[in-house]
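There is one chain below, alone, in C-alpha cells, taken in the form predicted on its own.
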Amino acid sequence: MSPFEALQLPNGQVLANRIAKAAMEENMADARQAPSRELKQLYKAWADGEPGLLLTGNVMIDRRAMTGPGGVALEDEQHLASFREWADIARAKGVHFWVQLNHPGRQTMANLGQQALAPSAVALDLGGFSKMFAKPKAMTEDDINDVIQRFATSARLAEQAGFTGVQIHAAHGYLLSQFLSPLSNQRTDRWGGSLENRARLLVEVITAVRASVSPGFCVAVKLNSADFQRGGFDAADARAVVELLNTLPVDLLELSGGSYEAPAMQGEARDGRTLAREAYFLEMASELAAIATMPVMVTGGIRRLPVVQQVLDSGIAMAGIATALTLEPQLIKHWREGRDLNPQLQPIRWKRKPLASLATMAVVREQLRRLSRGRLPNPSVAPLLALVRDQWFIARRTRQYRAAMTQSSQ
C-alpha cells in the first residue's frame, strides 16, 4: 500500500495517510504546565507538513508526577482554553490530533520534589546517574486507582478541548510499563506476579478511558515490543499483552521499546542485541502485527521514504515519525511532493551511554525550541553545547515548577 493511502480506523475514523508525527517529550509548558505558545507554533509548523495523525509529547495525568519540569499537565478545567487552542491550532487543516496521556511512575526526576511512584519500590539502575531519580514508593491500592480515574478524566477533557483521541502511554519504562516488567513489578497482589495481574492496570486504563468520551473518539496504546533488559518484558509478554488488547476497544496500537534504563528508542539496547539503524522495531512489530486486530503502527529511527514503505509491505499499518520532523518538519509533505529527503542526526557516542542518551535528547530539543520560535533547525549544533544549554533550561524550569508547586499547596 501507498504512505499516502487513507487508513480506517476501528471506530470508523479515517487518517488521511499512514505517517504520522510519533510523541517527542518538548517540555515547554508554560509556568502553569498549560500549553505555551511556543509548543502551539511547534505543532502549526508540523500540521504544515501534513501528517496522517499528530501525537503530542506526554501530556501528564498528574502535575505531581511529571517527566520533566517544563511539562503539560491536563488533570482539570482550569486551563482548557489553552488546550482547545492547541487543538485548534494544529487541526486547522483537517490533521487528527491525539494526546499522549501519560504518568511516569518511578522514572521521576529527584530534584522536582515529587514522591515517586511505582508498582514496587525498586529503584532505577543508571549506575551513577541513578541518584538523580527520586526513590519510589510501592502504589497502594487508592493510588491504583486514583491513576485509573486519572487517565479517564485527562481523556475526557482532551475531547472537550478538541482533540480527536488518546494515546495511552504504556511503554518506555513509564508506569504502566513498570507494572507490566517482572522486573519492576514484584508485587504479590492482583496488580502483580503473572502477565495477566501485571496487564491488570492497562487493561483497567483502557477500558476507564473508553467509557469516558464518545465512540468516534479514538484510543490508542503505546506498547513495547521488548523492554532491551534481561529478565524483563520481552517479546513473548509483548505478544500476551496484545492479545489481551484485541478483546479492547483499541484503535491503534504504536510499538515501540527500551526504557530510561536501556534506550533502545535511540537505537541502544541493554541486552546483547543490536538494533538496525532505521525501523528499529520492525521485525518485532510485523510478528506482532500478524496477531493484532487493530492497526498497528511503528517508530523507531524512521527518516527515509523507502523505509516508511517497508514498514507498510512489512504488514504494519503505519509508520512513526520523530528525530527527523524535527529537522524538517514537513518532510511528509516534501515526500508526497517527490522530493527524496533523508534528514539525520550524526550519531553521539560518548563512552558514557547514559550521557550520550541526554545528549542526544538536548540535540533534539535544541530543534523543537528553534521550531517553536519559528526559526530553522541546526543539526548541525555541538552535542556538548546543546547538552549545557538544555541542562540550564530543566534547571530553571526546574524551580519554576518547584515554586508552583509550593505555591499552590499553601
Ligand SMILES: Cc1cc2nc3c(=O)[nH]c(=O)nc-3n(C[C@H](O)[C@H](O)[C@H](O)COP(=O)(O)O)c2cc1C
Given for the second form:
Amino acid sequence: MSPFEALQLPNGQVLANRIAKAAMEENMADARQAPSRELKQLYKAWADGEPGLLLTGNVMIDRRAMTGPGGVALEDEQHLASFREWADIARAKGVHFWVQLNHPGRQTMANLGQQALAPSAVALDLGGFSKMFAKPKAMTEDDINDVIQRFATSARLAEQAGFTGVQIHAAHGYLLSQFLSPLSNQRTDRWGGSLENRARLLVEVITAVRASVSPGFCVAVKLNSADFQRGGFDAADARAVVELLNTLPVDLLELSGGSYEAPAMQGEARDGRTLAREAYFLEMASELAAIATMPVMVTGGIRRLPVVQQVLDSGIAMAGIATALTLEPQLIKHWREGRDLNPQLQPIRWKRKPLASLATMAVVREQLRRLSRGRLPNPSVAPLLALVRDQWFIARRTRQYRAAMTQSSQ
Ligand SMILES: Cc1cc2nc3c(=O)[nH]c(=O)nc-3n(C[C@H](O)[C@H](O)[C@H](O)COP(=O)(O)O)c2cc1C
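Switching conditions: you have the form predicted on its own, so give me the form predicted in complex with the named molecule.
Now the complete complex, all chains and molecules, led by this one.
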C-alpha cells in the first residue's frame, strides 16, 4: 500500500492519499471566537501541501467551554460566512477538510472564568499546576443532553459551511475521554460504572451527529488507544469501545493516547511504559485496527516517510501528522515528489515535566503563528523564549475572552 494511494471511506467518500494533517489547536479565533484572517492563511499553507485529509484544531461546541482563550466556537449561524471562507480554502484544492469538535470538560483553565463541567467533580491532578485549572462540577442529565445536542448542531453547521466532515474528539482527556476513564468518571448512574455506561455519551454523540448531517458527510472519532495512567482507560477498554464503534456509522477512527495529566501524545508515558521513539501508538493501534471495521488512522511521532509506510504495512489505513507539518507545511507534497525530508524538533529535557510539556507546545504554536502571517517556520527558536511569548499571547487572549464573555452576558 503506497502512502499516495486513495482511501475510500465507509460512506463512499474518497481521500486522495493516506496522510492527514492532524488537529492542532491554533488559538487564532477573532474576538467573536470566529475564524480569523490569520487562521485562514495558516490553512492555505497546509492545503497547498495536498494532504489526504486536513483536520481543523479543536473547535468548541460551546463558547463557555474552551480548551484555550483563542479557540474557535461553532454554536450558531452567526459567523457562518467566515466558516464558509475557511472551508473554501481546502475545497479549492479538492482536499477533504473536517472540523474537529470538542468540549474540554475539566481541562479548562481557571482564569477563563467559566464553570467547568465534568462527569464527576474530580479536578485535574497536575501537582503544583493543578490550581491553574477550574474545579469541575458533576454534570446533570440536562447538562449531558445539552452537550449531545451541541455536538449535533455544530456538525450540522459545519456541513452547512462547506466542510466535508467532522471528527468527534474523544481522546486526550477532554470531556468525552473523561467519561470513558474510570479515574475521572465516578458516576453511579447510566453514564458511569461499566464500560458500556462510560461509553454511552460517546455513542449518543455519534448517533446524534450522524442524524443531523447527510450520508455523504464524514463522521470520524479520535480515541485514545490508552490514557497511560494506572487505573485509567486502558487497552482493554479501547478494544471494547472499538467493538461498540463497529456497530455505528463511523467513517474513520483516529487513535492517539494520553491527556494533560499524562501527555503520551507528546511521546511521554507516565505509567512506567516506554513509548516507541517514533509512531508512539503504532503497536496498540495495529491491534485495534485488526478488530475495527472502519479505516483506522494513527497519530503521534510520525515525521518520516518510511515510518508512514511502516504504519500502512501494519494494517492501518492512514497516518496523521501534527508537529512535522508545522515545520514543513508542504511535507506531503515534497515526499510525493521524492524529497527525503524529516522535520523534527529538538526534545526539551527540562526536569519539571509539565513545564517542558508547555514549552514543547509553545515552540509548535510559535510555528503556527509564523505560518499564519505568511512567514517561514523557525524550529530553532529557544524554548524559554517561545514559552514566554506564548504565555504573553495566551494572557492577552484570556483578557479579550473574559471581556467578550462579560459583554455578551450583559
Ligand atoms: C500545538 C498543538 C496543539 C494540538 N491541538 C490538538 C487539538 O486541538 N486536537 C487534537 O486532537 N490534538 C491536538 N494536538 C495533538 C496532535 O493532534 C497530535 O496527536 C500530537 O501532536 C502528536 O502528533 P505529532 O507527533 O505528529 O505532533 C495538538 C498538538 C500540538 C503540538
